[in-house]
Amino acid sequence: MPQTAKKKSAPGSNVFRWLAFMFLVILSCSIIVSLLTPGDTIEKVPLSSVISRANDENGDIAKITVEGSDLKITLKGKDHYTQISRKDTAGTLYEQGLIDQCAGLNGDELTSCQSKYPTIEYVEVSSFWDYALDIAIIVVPVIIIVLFFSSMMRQAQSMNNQSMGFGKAKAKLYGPDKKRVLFTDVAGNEAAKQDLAEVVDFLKEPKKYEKLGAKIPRGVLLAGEPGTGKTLMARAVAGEASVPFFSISGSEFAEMFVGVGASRVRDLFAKAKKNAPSIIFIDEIDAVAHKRDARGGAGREDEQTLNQILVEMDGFDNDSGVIVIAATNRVDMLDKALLRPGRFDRHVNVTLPERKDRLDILKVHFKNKPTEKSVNLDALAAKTAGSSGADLANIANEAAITAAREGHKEITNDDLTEAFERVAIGPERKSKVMNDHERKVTAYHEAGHAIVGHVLPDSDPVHKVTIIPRGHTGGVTWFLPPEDRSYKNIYELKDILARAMGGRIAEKLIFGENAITTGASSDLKHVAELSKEMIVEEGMGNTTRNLVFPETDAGYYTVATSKPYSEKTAELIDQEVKTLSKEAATRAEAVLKVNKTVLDKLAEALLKHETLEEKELEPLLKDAKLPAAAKLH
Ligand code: ADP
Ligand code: ZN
């Protein structure tokens, strides 16, 4: 899947910003002071007409002030003064030679000369550089404080997911009318919807129910896969209610320090209660409520976050008007403790939408963008089987993106494909160079693919093959399944090996065993992968049928120590596999060695057109024969 989230800025990055940004406004007040102050401005009077007026008849000076560097001299009546410089040339202060003329003096005379040269007074003046240097004292150590406790959330937060709130609830909240999301915003999941409409109910009217006495429900438990549109309900449900909607995902707990998640805890049910009615949203509970022996001791922390929320919950009075909604795609990894009455004890089951259910998210999200009136909705509702909600999305989101990069006004049939397939496996890739030989291997292998599944009665019908190169694949072959449905029987997974096996026989049959290309790495992985599920989880191994062997529980968090079995079953868990595995791969061979003219042309025509369509591809798939060693039944 393409992507597309921005890339975060280093942890460090900001503080040298900072830092920048301080450097320059120290420079520019430097700047402005140095051409506010008068640098070689001062009055230059010279000591000997100071003298002479302060000796004159009715010697007229009312003051005289040093202050720092500077001698100012206040007229008598006047509020200005002259000012000079303190020193003279040669360094001697002039406000001595003032001094120095009452010297000697006594009397009369004294008083008289005193009088026409007064007191000096000395004001302690600092300059605005010492001002700087007080202030900067005291700022400095300030902003190192500051930036080195920045840098450091940062970091925590970059390495922890904000794990350094020092408890504070990052809850988002979204008031009642801030993006406003109502039941008519999630597609499908009637039944869904349904049970949360009582919960709406509870948050509008809980009189109602209190009058007759009933509990009011504290927690609800949304249960299903990702995407499937939980958060989206949850928020609908603050919606159709209007009250607020504080959400926190478990995944934020997880990796705190010790005490930070149960006093984030606290602080969330704390703000959720304040605002009642209101809805606290819990995204991936499992992560902090995963039953307790399941970690062998390792998540004391989780376990006191846990905790945290049961305290709260049982602590609810029953008019507290809070109704917390925890999601999940993992109820069997829950601790039972949570499950209990007056916790979570309302279950909601949220599913992976059918194919109508399908056609209705893709015209919500469609609702707002133009398109054309030929484009098919229930066409790729119907390809997409297996898909969630957020991967429709994700679709009607990339057409829309597709549509305004190809200067198209309203969004295509084509455009649609094209989101479809990029959603699904990757960009096109036009620009990767292929040589020649590279592109022919590229046609065998996937008509090989496409023959093989053309043949075998169990496998889906081919849509579409392509040598285009996209994502990671340097072509694509699609089988879509006619309709949906729930279950597959050991047949179907037996052609899908064996199909995903026509790609790397083709490559064999037509180059040699010592010519076969990496180009088949991820098939032989998806065969690896889903051989491995048939004998472990569904119990079809030859010698271990209707035998399963789980790993425990804990197997997703330790992997090491996840093996309920033996050495001895690990053996031959491994040979039910390479059976498996084996298998495809003769059967594809058989297909493709009694198909050698169909495979060729195909190739071929791959070759020259590069794409080929369900009806292009019938006429040359009509004659491909199903030999008598590829069939099971
Ligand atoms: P979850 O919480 O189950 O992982 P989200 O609620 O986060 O899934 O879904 C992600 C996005 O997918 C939603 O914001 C919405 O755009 C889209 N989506 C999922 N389910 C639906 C639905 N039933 N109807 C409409 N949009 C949906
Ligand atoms: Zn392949």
Given for the second form:
Amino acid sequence: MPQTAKKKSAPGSNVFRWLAFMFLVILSCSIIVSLLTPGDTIEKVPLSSVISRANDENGDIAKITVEGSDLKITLKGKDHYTQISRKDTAGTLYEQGLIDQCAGLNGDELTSCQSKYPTIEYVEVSSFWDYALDIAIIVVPVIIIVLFFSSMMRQAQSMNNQSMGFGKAKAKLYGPDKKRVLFTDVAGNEAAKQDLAEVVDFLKEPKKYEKLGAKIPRGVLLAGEPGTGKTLMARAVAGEASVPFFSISGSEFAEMFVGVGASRVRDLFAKAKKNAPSIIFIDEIDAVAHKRDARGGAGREDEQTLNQILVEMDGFDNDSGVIVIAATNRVDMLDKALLRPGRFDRHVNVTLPERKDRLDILKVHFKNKPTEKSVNLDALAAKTAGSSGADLANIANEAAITAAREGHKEITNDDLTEAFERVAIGPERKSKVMNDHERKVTAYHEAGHAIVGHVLPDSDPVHKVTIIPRGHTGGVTWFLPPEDRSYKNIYELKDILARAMGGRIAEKLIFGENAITTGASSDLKHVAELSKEMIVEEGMGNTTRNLVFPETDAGYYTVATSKPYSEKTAELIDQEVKTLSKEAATRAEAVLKVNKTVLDKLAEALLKHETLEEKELEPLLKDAKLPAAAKLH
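I have the form predicted together with adenosine-5'-diphosphate (ADP) already, so could you send the form predicted on its own?
Keep in mind that what follows is only the chain, not its partners or any molecules around it.
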């Protein structure tokens, strides 16, 4: 049954209570001050009597103290007070000559005279603020002490509540009252949706499977690149089955106190069982499910958490109606005990979307955005090969931002292009100013990429060339494949290496060997990485053909020093990488030497227009030729 929520106090009632408390404190302090003040005997006498008694040298008045409109009469032997209502008391005393009795006398005569008549003393009257200050001296320390102890009590209560809640799971519950996500809301990944549809059917009609002796899957592991929609896919399973969905991140189990993670696991599974049939979704499960073999420390907090997850999943009853769905992009890091049948029975690969899927995803993200009729989402889908669903959502959002910034009422093709290039490479750096020589170097550099990539038979077509700085680059040359491909052969990879070297070689041919710049640093890094991947992972070396040397993984950290090959083999790999890089440079140089005229023409066009699209590049590149020295087959 749902728990009744505690009724929260209204802010106004809290303020009223504080004001009442402050009033009682001040009142109490005032009473204390009045009680501590000694009492006085007050006797009211006429002013005329005071004057006559004061003028009498044998009178009984020893001293007259003037306090505003009051006279304090000190008699010989005791104190009396008289309350005078007149405000000109001091003036009256002057008029009656009380202070002039001894006027004109000096020496002993003055001393003798003064001893006969009362002394008149004027005292400054305390104002309201003086009394308030007296009270404040007592009240303020009391208030500070009360507030200090009140703050300490609240802090202690907060720490107590926090410690009591450490063992509670922080999972978010998406129940029937939340907005449902269905498979129709998830574009692409049809194979993954088909695998998960059986889980949905089991949650809806478990009896159909139980009659045939089938057991409920204990867990489903969603594996895929970041941004491919694993979390959305899990929510779609819960939405299709109309069951509660408990979502939590793997890192939320971790805590500084030992045993808290395991406690949270127990609490999470207990809640799921109470709400069965239900789904537990653990995002980034690799945060608490690393391999245990090479890490040591059986008492580690994360290992206790993992052990508790293993126990809970293995201890499910067949009719518990709870399914665990976990997501990760590092399956190789997970503990083997978690992956065995009986825990995560199903492994579903959520792959990067293909061209058709990318188009469907883009349609979903542009559905509620105003676009011009000429906007070509299919062309954008073709450009975005290798992009995840999150990347495509980002492009759609950037396109809307760009349209708003430019003052467009609808999103245009130019907005799409700018959004794609901003996400793929970075924003235009319009503030970066290059001098004429730098612009010329950049133009020949990008022209070298474009010409080499254009003439090589296994390279992708040139899509766009620009010398406008963007992101961390001084210029960009785009090569877009005509269609998605799952594999690349050795000829295609070698063409990629050659066109990457085209920029450096163009600088060398035009400006000389000793005038090359740092503009090719990213190209050279790409050549080195791709060459090593071809040798170490793909077995495409000359002397190491069909041999691969994958780096070992120690479970938690990748140990770069533990190479699965000897030093002699390492030298051989380095030589193979050097051979591939040198071959790429030789082929690029052969192409550019033969097409020197085309290189000059393309560079001049870039200096004039700064950006050339595919249609503008066609007439400039039509005369480019492939020399025999650059052919591989």
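Heads up, when I say rigid core I mean the largest set of C-alphas that superpose within 1.5 Å between the two forms. Since the structure is predicted, the reported quantities are computational estimates derived from the model, not experimental observations. Numbering follows the first chain given and starts at 1.
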TODO: Superpose on the rigid core, then tell me if the C-alpha of A379 is displaced by 2 angstroms or more between the two forms.
DONE: no
TODO: Classify K211 as shifted (yes) or not shifted (no) between the two forms, where shifted means its C-alpha moves by 2 Å or more with the rigid core superposed.
DONE: yes
Task: Core-aligned CA displacement of G188 at least 2 Å between the two forms - done: no
